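One chain comes next, on its own, written out as C-alpha cells in the form predicted alone.
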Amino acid sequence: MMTSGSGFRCAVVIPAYNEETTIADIAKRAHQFIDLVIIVNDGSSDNTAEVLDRLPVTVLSNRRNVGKGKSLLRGIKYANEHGADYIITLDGDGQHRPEDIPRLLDEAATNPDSIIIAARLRNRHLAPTLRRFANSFADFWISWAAGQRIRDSQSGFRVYPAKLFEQCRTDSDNFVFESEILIDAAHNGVPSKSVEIDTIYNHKSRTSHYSPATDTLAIVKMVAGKLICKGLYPLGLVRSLGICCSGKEKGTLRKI
C-alpha cells in the first residue's frame, strides 16, 4: 500500500467483468504507483481470472455477475479492512490511464475531505455522440441533486476518502452506485473536485457495459427520487448552475 507524500495510505480497486484483453495491463500499471491493487472479478465468463494469475494483485471473485456497484463496495470494504486512508477506483477496460494516479493524489492532498474525479474533458469529441449526450444529461441531474456542479459524473476513475463510506451507505448495483455516492457525499458535506484527463476511446475495444439508455434512465430515476424527497431542491439547482445566494440563502442571486 503506497504512502503518499502527505503520509496517507492508498489502495486501488478495479471491478472487472470480462476484461481479459485489458485487465492485466491496467493492473500492472496501477501497481507501479500503489502496492495494494484489488481486482474484483465480477463473475467473468472469459479468461479474466486466468490473466490475473501470478500478478502481484489481490483478486476477489464474485460467484456470479452482481454489477459494478456491488463489486466496488466489496473491494472498498477490503481496502478499508486493510487500513486504507484513500481508495482509488478505476475501470479495467483501458479508458483510464493509471499514470494519472499521482495527479489525482496531489489533488487529494490539497482537498483531503473531497472526492476527486478524473474528468474526461480533454478531447471529448473522441467519445461517441450518444455517450457524450448521456453523460452530459446525467451530469445535469446529478449536479442538481448534489447541489454543486459535477464535471463528468460518470467517470469511474476517482479518489475517495475511506471514511466517506462510514457516512454514506448505499447498496446500489451497477452504475447507479457511482452517481448516488456523489449525491449522498455532498449531502454529508463531502464535495467533489475534478482533475482533467484525456478522453480515451478505442473503437476496437469490447462493447461498453454501460447502456446509454437503460443505465442513464436508472440514474435519472434514482436522482428524481432524491429530488422529490427534498422538495425538488431548488437551491441545489441554483448551486449546480454556479449561482449562490447572499445572506441566509435568500435575497439577490449572484454568479460565482
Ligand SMILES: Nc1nc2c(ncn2[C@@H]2O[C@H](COP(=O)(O)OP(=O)(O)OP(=O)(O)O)[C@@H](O)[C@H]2O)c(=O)[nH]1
The other form holds:
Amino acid sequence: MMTSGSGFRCAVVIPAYNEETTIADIAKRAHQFIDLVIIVNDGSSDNTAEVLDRLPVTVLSNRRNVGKGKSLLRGIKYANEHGADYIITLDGDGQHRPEDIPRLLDEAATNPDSIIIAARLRNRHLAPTLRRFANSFADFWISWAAGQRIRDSQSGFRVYPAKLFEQCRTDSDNFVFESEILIDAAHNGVPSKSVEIDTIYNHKSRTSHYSPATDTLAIVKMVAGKLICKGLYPLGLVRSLGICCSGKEKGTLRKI
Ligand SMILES: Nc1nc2c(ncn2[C@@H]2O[C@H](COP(=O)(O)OP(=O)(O)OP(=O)(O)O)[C@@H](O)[C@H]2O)c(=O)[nH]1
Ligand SMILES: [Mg+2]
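Can you now output the form predicted in complex with this ligand? The one shown was the form predicted alone.
And the full complex, kicking off with our chain again.
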C-alpha cells in the first residue's frame, strides 16, 4: 500500500456508478501508483463489474445504488480497516488523472493534517458553463461555512488524512458528502489546501450523475443549516473572503 516517495500508507477509493467505459483504465492507472485500489461499484446496471473482474483491485459491490457519498464512506472505511494513513479519492469517469497522485501526496507530505483538493483550475473554460457557475456558487457558500477559502470544493479528487474519519461523522448522501466533510473538517481543525489540475471534459462521455439544480440545492440546504447553527458565522465569511490574515486563522485551528 506504500507509495515510493511519500512513505505514507495510502489507499485509493473510486466510486463507480455505470462507468464501464472508463473504470478499468482509471483503476489500472491508479494501481501503478498505489497498491490498494478500492472500487465501490454502486449497483451499476452496465458492465462495470465485468470489466473490473480480472484487475488487481478490490471491488466492493453495493447491491443497489446508494449514492456517491455512502459509496465513498464504504470504501474509506475499508481503507481505514486495512491500515491506510491517507485515502485518495477520485472519480471513475476519466475526469481525474491518476498520474496527478504523486503531486497530491507531495502536498500531503507538506500539510499532513489537511485535506488536499485537486482543484480543476487549469482550462476551466472546458467545463460546461452551467456546471462552472454551480461550482463557483458552491465554493462561495462552502468557503463561508468552513471559514476559509476553498477552491474547487466540488472536486472529488482529494487526499484525506485517515484520522479525519475518526473525528468527523459526516455521512450525508450523494454529492452533499464531499461538501459537508470540508466544512466539518475545517471546524475540527483540518483545513483544505488545493493543488491545481487540468479540467477534463469529454463530450462523448456519459451524462453527468450530478444535477446542477437538485444537487446544488441539496448542498445549499446543508450549508444553510451549518451557517444557521453557527449564528450565520460572520467571521467565517470574512475569513473565506481572505479579509483576515491566514496566519491568525491557522493559530485558531485545532490539530488532530
Ligand atoms: N457510487 C456512486 N458513485 C456515483 C454515483 N453517482 C456518481 N457517482 C460517481 O461519482 C463520480 C462523479 O460522478 P459524475 O456524474 O461524473 O459527477 P461530477 O464529476 O461531479 O459531474 P460532471 O462534472 O458533470 O462529470 C463518478 O466516479 C461516478 O461514477 C452514485 O450514485 N453512486
Ligand atoms: Mg464527472
